[in-house]
Structure formats: C-alpha cells, structure tokens
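Take a look at this single chain, the form predicted on its own, given in structure tokens.
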Amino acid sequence: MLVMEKTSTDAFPSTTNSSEKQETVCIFGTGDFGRSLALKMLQCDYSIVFGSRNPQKSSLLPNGAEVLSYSEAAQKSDIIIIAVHREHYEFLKELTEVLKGKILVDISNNLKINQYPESNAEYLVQLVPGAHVVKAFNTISAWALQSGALDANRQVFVCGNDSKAKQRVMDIVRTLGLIPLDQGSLMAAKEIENYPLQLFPMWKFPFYLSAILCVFFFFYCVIRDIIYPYVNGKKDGTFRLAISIPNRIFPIAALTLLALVYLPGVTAAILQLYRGTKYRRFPDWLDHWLLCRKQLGLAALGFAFLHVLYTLVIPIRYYVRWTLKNRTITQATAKTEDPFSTSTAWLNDSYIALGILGFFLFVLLGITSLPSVSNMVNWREFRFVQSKLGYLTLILCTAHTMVYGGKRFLSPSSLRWYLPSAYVIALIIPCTVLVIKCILMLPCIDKTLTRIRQGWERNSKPTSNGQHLKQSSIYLDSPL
C-alpha cells in the first residue's frame, strides 16, 4: 500500500494491449448490471471476480467469473466496481483497511432526482476515505450493456478526484466499446445521477405548449362546429369528432409550433438592438425557449405528418362519399351541373402545391436535425437549411393556410357566434414573426445587428468581470 500511494505513474498503470490479458476487475454485487457487465468485460478478456455477501448461493453468474467473499474479492484486483445500491454501502465500513488506495468505480443510481443532500459517490468517499472514488456507467442499462449499446447508450459520465484513477476507469470504458466523457471532479457526481432520472428534461415546455394548443383549438372547433349547429339547427354534427376536428388542430398545431421556433430567434434580436450589445444574459424564459427549438420544431413536424395522413382518407370517409353521391343524383335528377371556375381552380391547386412544398422543406428541417446528417454539413449549410430554408418553410405554410381560406378567409358569413375559424387565429403568430423579421431585415436595423453580433456595443463601458456573457448569433439562427 505504502508503494502505491509513494509512486505517480506506476500507482495506477495503464490498461494493457487488446492482443494481451487485460487486469484482473473486482466486481461487489451480482445483480443484473453486475453480471452483465461482468459478461461484457469477460468479452473484452478482463479476468472478473465478483464480491457477495453469500458467494455459496450466488447463481446465473457469466461463465469465467470467480465468485469470493467481499474482503477475499478485493484483494484480487485494485479496481473494485461498487453494483450495490446505497442503501447497503454500510458494509464497506468494515473494508476500509482492504480498500485503501483501491478505485471504487461508484454506478449507482437513486429513486428520485437529489434524494439526498450529497451525491453517492461523495458518500463513498466518506465512508472510504483512503480510496479513489471515481463515478462511471450510471447512465448505462444492463439492457444495453447485453443488446450492443448504440448512439446515446454508448456515452458513459465520468468524474473523480483523482485523474489516474479517473483515467483507468476511461480506459476501460473505451476497451468496452463505449465512450467516456471527462466531467471533472466528483462534484459533478450528483448532476451524473439525476441525468437518468430526468424524463425527456427539453421536452416538457414542447409537450406542455402543445397540449395547451389542442385543448383550446379542440373546444374552439367543437363550439363553431358542432355546439352552433345544433343551437341554431338541430343539426348532429358529432361524428366529426373523429377525423374533421382533428384535422384542423393538426394543421394549426403544426403552424404555430413553427412559428414559436422562431419566434424567440427575433425577440432576442429586439432585446439586442433595445441594449446596444450581445453581452448580457438573456431572461431565463427565453433561455429556455431558445434551447427548445429543436424539440418544437420536431412536435411541429409530427403534427404535420398526422395532417397529411388524415387528409389523405378524407376521400373514403363516408360522409364525403354520401355528399358527392347526393349532389350527383340531385343534378342529375334538376338535369343542372356546376359551372367551372377558373379562380376556385387556381386556388385549388395553389393551396395544394403550397402544403405539398411547405411539408417538404418540414421534412428536410427535420431530416437535418438530427446528429447522423449535422454531423456530415458544415456550419454554413446547416444554418442555411434551417435558419433561410426554415423561415421559407413558414412562409409557404402561412401561405398555404391563408389561401385554403380563400374568398371566404374575413367573410362575415363564416363568423359563427361572432367567432371566426380556427385557421384564422392560427396565423397571429405566423404573420407576426414574419412582419417582424421583414421589419429586421432592412438595411438600417440589419446593419445595427450585425454589428452587434460582431462585439460592437452601443455603450462600451467596461464592465465588472462575469457581466460580459456572450450571446452569439449562431445560438440564436439555428433554431433545429
């Protein structure tokens, strides 16, 4: 022990070639992310011996593994995996002597996010002082460990005092197949546990707003669609509850959550042309909402596939069917036909041709967003695809939506109750984004900006250190 603690380099030596035996990994607990660990190692040529409390009756252990008491475990090997919950930690008290200048690797994981007042390896840490703590593999299952971990699954936190101890448990993580990333001390420790409990964390305002937005516009169209009809006469409009109503949410959904994804791209560019500069924070809710754009205009995109897909069975509905058979006899029967119009034709296949290219450059937004096609574009091209492609999207899905109203988008006869449709209201926020981002666009105001962006300052009084927090324009254009 006393060598061990004497030496630098030679304290904690590297993990060995793939073509040798690599050490000897001492794992307490045989529970499912014990063994399958244990079983992943194994595959890696790592000698494995576990630690219990009762090595006699430990069973469904991978072939290979030797199973021995705690203390005689730990004396196999200087790296010493802890695949126990918390809760019994208490045992460790008795090792304290046996554990001296070992790395415990902490992987344990709590019920709720800051159960307690410190992280669980900090509480290793207290009750082995003469240890190396290091935290690593929390945020891997033993589902992924066993299938082959892919993407997300391959990352592994990691964090530690001691940077040779930190370093081994890397190196071993990398020889798995998996991804280390260097989080600094055991500080970091209780933000590594709370990571796998948080569920979906960018995601709530996305799902929250847009359940807001259905709601309302669900109650909205069953007032003007439904509850009008029958006041006024007796007329049972319920069966649209099942495809009519939800496809005018869908639309209108999809609309506004692409607008709100860029929405906070021009607040932030007013609030830094109201101060004269790029250095100063953002308020906290739109902080926020600009780090969920991505998460925005992904629902966005996922209310307009349901769109399309409902519009393409209205032609087998019945009631459609039923209204074109009635009409055809009724006209047959009057010997009448409906004259052909030019202008309805137009607007027919305008409103058409604009969905179909609105919902394709929704895609392509979609489609660059995610990491597998970032990664192969430069910054450029990613910021022209969503930033310039993104706000042509808008522009032809406002289009789309203003001449699918037509003739009839601020006739008084379309006012039921003095309410006017839906789709009507839907395009406040649309056309308010895109007004204001015109008006940003001159010459003069964009001039202005640029040169903010660019570190100019209206005021150039130094300020006291920690003000100056950049606020850049890229965090600002690239909204997916």
Ligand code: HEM
Contents of the next structure:
Amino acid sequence: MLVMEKTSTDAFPSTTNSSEKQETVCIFGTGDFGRSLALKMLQCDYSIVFGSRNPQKSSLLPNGAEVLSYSEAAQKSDIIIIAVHREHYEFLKELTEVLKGKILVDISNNLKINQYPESNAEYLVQLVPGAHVVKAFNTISAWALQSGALDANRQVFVCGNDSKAKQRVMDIVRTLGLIPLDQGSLMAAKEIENYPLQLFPMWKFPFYLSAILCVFFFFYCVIRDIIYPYVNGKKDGTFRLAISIPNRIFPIAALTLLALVYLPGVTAAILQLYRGTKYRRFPDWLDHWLLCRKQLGLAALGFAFLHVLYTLVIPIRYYVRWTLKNRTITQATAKTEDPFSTSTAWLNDSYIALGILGFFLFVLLGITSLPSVSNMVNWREFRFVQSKLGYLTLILCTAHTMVYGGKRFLSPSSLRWYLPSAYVIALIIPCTVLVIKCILMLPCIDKTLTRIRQGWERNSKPTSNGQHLKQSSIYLDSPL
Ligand SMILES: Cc1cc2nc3c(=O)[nH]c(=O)nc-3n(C[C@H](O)[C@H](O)[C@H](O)COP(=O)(O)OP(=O)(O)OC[C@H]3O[C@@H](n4cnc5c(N)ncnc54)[C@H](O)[C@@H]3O)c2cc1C
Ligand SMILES: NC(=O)C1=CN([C@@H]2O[C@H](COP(=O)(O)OP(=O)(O)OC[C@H]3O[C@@H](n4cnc5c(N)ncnc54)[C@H](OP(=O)(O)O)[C@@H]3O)[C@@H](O)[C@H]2O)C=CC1
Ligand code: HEM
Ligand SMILES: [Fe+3]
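Alt. form predicted together with the named molecule, vs. the form predicted on its own above:
Below is the whole assembly, all chains and molecules, this chain first.
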C-alpha cells in the first residue's frame, strides 16, 4: 500500500476522532465534482493529488492539492476517484498498467435512465480489467458537497465486487461525515446510477390520476353548470369557473383519491380469497398501486385542503350575497315568508359537521405519515391509524357528500341532459369500496382471510399445514 505523508496544514478540523493523518487519494478530473470532493476531503485531512489533462492550466483548485498528469498522479495513490464523464473514459485504457490492482471509484451519472446497455461502473471494469472498481458518491451533488447542505441526502450507495476495496471506500465515505450503504456487488451499479435520475417515481401515478380526474370533472361541470344554463335560459354562468366549479372538482378529486387509497387493499383481499393463498405475487399493477397509497392519500389531502379553503370564502362571494339579498327583497315585496324547516337545518348542519370531522381525521392521517411521527409509533399503532381511522375518514367524507346531496340525491329533477350531479358520480367508487369492505368483514369471510394471511393455504396438503403456519408467522403484520 502506498500511503503518502500528508503535506498540507492541519488548519482544517478533522471529523475523525484523532489527529492521525489520512491517506493520499488521487482524483482524476479537475471539474466541478472533482474539485468539490477534493475540498471536502482536504477538510477531513486527506492528501489530494489531482490527475489532469493539462496540469499547468488547471485553475480554481483547492489549496493544498497537487496536480499532476493522469499517469503520474495514479502512481501516488492506490485509490483513484474518476471524476470524469463516462464519455471520456477512453483514456483510462492507456493507463491499464499503472492502474493494475488499484481501487477505481466510479462516481459518474448519466443523463437518461438506462442510457447505456451496461452500467458505467461495469464499463470501467471492461476498460481497466486489472483494477478493483467500486461505485460510490453518484447520488451526492457537487453543490451539496461544497455548501455543506447535506441534510437531505447524506446517504452514499456503495457497491463493488472486491469487498476489501469496497470497505476502504466506505471508510472514506464515513470519514467525510456521510453514511455509506452497502448495496452488494457491481450488479447493483445500474440501479444506483438510475437512482438520481428518477423524478418522484411514486408520485407519477397519483399525479396523472389527479390530472385525469380534474380534467374529466372540469368538462363535466362546465357542461352541467355553464353550457346547460346558457342553452336553456341564455344565462351567462362563466363566473362559476373561478370558485364554484373548482369547489366541485377539488372535493370530488379528494373523495375519489381517498377511495382509491383503500380500493387496492380490498382488491388484494379478494384476490387472496380467490387464490386461497397469500404466497402468490400480486400482479404488477396491484403491487405498484399498493405501494403508491401514501402518495395517493397525500394528494387527496391536498385537494381536501383546497375544498376547505374555497368553502370558507362562500359567505363573502358577491354572487352569494346578491342571491341572498334578492331573495329577501322578493319575499318582502311579496309579503311571503320562507317557513323554517327543521329537517333542512338538520341536513345542512349534519353534512357540514361530517365534513369537518372527516377533514380532521384526514389531517391526522397526513400528520402520522410524516417520518418524524411515524418513527415514534410501532407498526401496529401505525396500521391502526392508517387503516382503521383511514376507513373512518372515508366513511365520514362519503356521508358528508351523501347528506349534502340530501333530498336532491338521485331525484330525476336534478338531471341535466340526463347527466346526474357530479357528486353522485363521485360517490360510486367510495360506496363500492365501503360495501366490499363490509362484506369482507362478515365473520365467515374475515376468518378465512385471517387464516390465509397467517399462512394457511386452501389447496395445501393437510399434513403440511402445521408447518406452513409456523413458517409463515414471520410474514404476519409485515409491511407489504
Ligand atoms: C393523508 C394520508 C396519508 C397517508 N400516509 C401513508 C403513509 O405514510 N404510509 C402508508 O403506508 N400509507 C399511507 N396512506 C395510505 C393508507 O392509509 C394506508 O396504506 C393504509 O394502511 C391502507 O389500509 P388498508 O386497510 O386498505 O390496507 P392494509 O391494511 O395494508 O391491507 C391491504 C391489503 O394488504 C394485504 N395484507 C394486509 N396485511 C397482510 C398480511 N399480514 N399478510 C399478507 N397480506 C396482507 C391484504 O390483501 C389487505 O387487503 C395515507 C393515506 C392518507 C389518506
Ligand atoms: N457535478 C455533480 O454535481 C456530480 C457529478 N457527478 C459525476 O462526476 C463526473 C464529473 O462531473 P463534473 O465534475 O460535473 O464534470 P466536469 O465537466 O466539470 O468535469 C469533468 C472533468 O473531466 C476531465 N476530463 C478528462 N477527459 C476529458 C475529456 N476528453 N473531455 C472533457 N473533460 C475531460 C476534465 O478534467 P481535466 O481538464 O483536469 O482533465 C474535466 O474537468 C461525471 O461523471 C458526473 O456524472 C456525479 C455526481 C454529482
Ligand atoms: C372542514 C371541512 C369541510 C367543510 C366545512 C365542507 C363543506 C362543504 C360545503 C359547504 C359543500 C357544498 C359546496 C357547494 O355548495 O358548492 C361541500 C361539498 C362537498 N364536499 Fe365538503 N366540506 C368539508 C370537508 C370535505 C372533505 C374532507 C371531503 C372529501 C374528501 C369533502 C367532499 C365534498 C364533496 C364531494 C362535496 C360535493 C361537491 C359538489 O359536487 O358540489 N368535503 N362541502
Ligand atoms: Fe406509482
């Protein structure tokens, strides 16, 4: 091993527990990432030797770092960090002799997911067969390294085929104050390289679903609330685009998305009952849907918030005040009186109360999904809040919408061009989910489902049953 004496000053504090000098590390490439990493490593008492195409011309380099040609620099250390884009790796071929037996750290990223057939790290192995390639650091940005803003992402995925080489790189990662996560052999490199290129993968489905729901109900409401009154009475209702229609679309989206959080759970249960076992994989779409539930739920919460805000402003709207004033004047001039209806008062107060309670539980679900809160509760408590209180939220919000419909609910007079009110359509999925859930809770069905989830199989031989139960108890209450 080639450990160089440290030449730079001790002015920088070390993150390790002693003043012992760290080894010399070579960095190929004096670009943004190479310089940022060098600065960080110098602060942690490493000696840095840069390898560069033009050692003389390199500028902006951190104080205390040496710059040499690629081959000279490589001889100074047995760990070489390749801070060069994959497209320029060719020159490494010529250095095969010098790089033999050394640890090459591949930190590169691509521009697109699966841009090349093999990962950059595996490509590096092909170029320099005699070296030990380790993948690391690609999820850390140069900016974050320099500014020290590493709160969000301190994790460094590391993988490599040579375990000694991997351990040494992980030691460096730790010394820099970052958290290494061993991801196994270089086969994991492809996934690690794709990781920083992903854009909220779990949010894609909820995002598109929300968009589709909003667009559909927007056109539905425009037809019912703007075009229909215009065609039938030449009334200009376009002002409804600002508040009335959004305050239909958003609560409907919230209710539908909330129901779609619980639909995959009952679908999974039906599938397990039908198959008579829990040991067969769910189809991919269901698997993905189950994994997206948190994001679906949070999207629903966002829409519910919008609905509540839009609802708060109803009393100060000009249209509402005008309608109220006009009705009063009409009644006064006609000397008639609108008799107080206790049943209407009950219906009105009930639906608002149900909405408030539903929203309260909705927010509670949102709060428990914050990592700082969910880390404080155990798995059973989390399931209780998310599953039991979640269903209660769905019941309250569905009841809120049904009671809002009240006496008009399903009455033929509210049809416009045979189209029912939007909220009637919005109730289809929630009601379906609740009805199926009720059926699944019938004692006979629930018993079978519980047995299946404990590992019992309908078609397994009776002799192996006891064994099955034992084996499967580890699956009990495990997150999906
Ligand atoms: C505002 C908001 C925030 C949310 N935040 C989160 C969050 O942070 N994290 C999160 O995960 N979800 C979150 N959700 C989604 C949702 O609340 C949870 O996924 C909830 O647990 C779903 O309950 P469930 O009863 O439908 O599903 P589950 O209890 O998970 O059951 C679903 C299905 O899984 C299968 N299953 C259950 N247990 C077992 C078992 N032991 N063995 C084999 N199969 C089993 C069954 O087929 C069952 O039908 C959130 C929702 C909302 C509205
Ligand atoms: N910037 C970032 O935030 C992150 C970057 N990365 C990865 O780090 C690597 C370097 O990125 P970055 O520092 O931003 O890139 P830069 O373009 O800033 O630097 C690349 C360096 O590569 C060297 N190089 C060697 N051969 C060539 C060549 N033929 N043409 C051009 N340059 C060459 C050059 O150094 P010299 O002139 O000294 O030879 C150059 O400075 C990339 O693989 C990137 O994916 C990974 C995570 C984050
Ligand atoms: C503080 C909580 C809430 C209050 C005060 C409230 C109040 C209201 C009011 C006043 C209306 C009638 C709007 C109108 O006349 O145009 C309404 C409708 C509705 N609300 Fe709520 N609500 C609340 C929470 C929720 C929640 C959490 C949901 C569902 C997730 C929800 C779903 C609906 C739906 C679907 C409608 C029917 C929309 C339509 O077609 O017009 N509400 N709510
Ligand atoms: Fe998804």
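Residue numbers count along the first chain shown, from 1. What we label the rigid core is the largest C-alpha set whose atoms superpose within 1.5 Å from one form to the other. What you see is a predicted model, and the numbers here were worked out from it, not measured in a lab.
With the core held fixed, residue 315 shows a CA shift of 2 Å or greater between these two forms.
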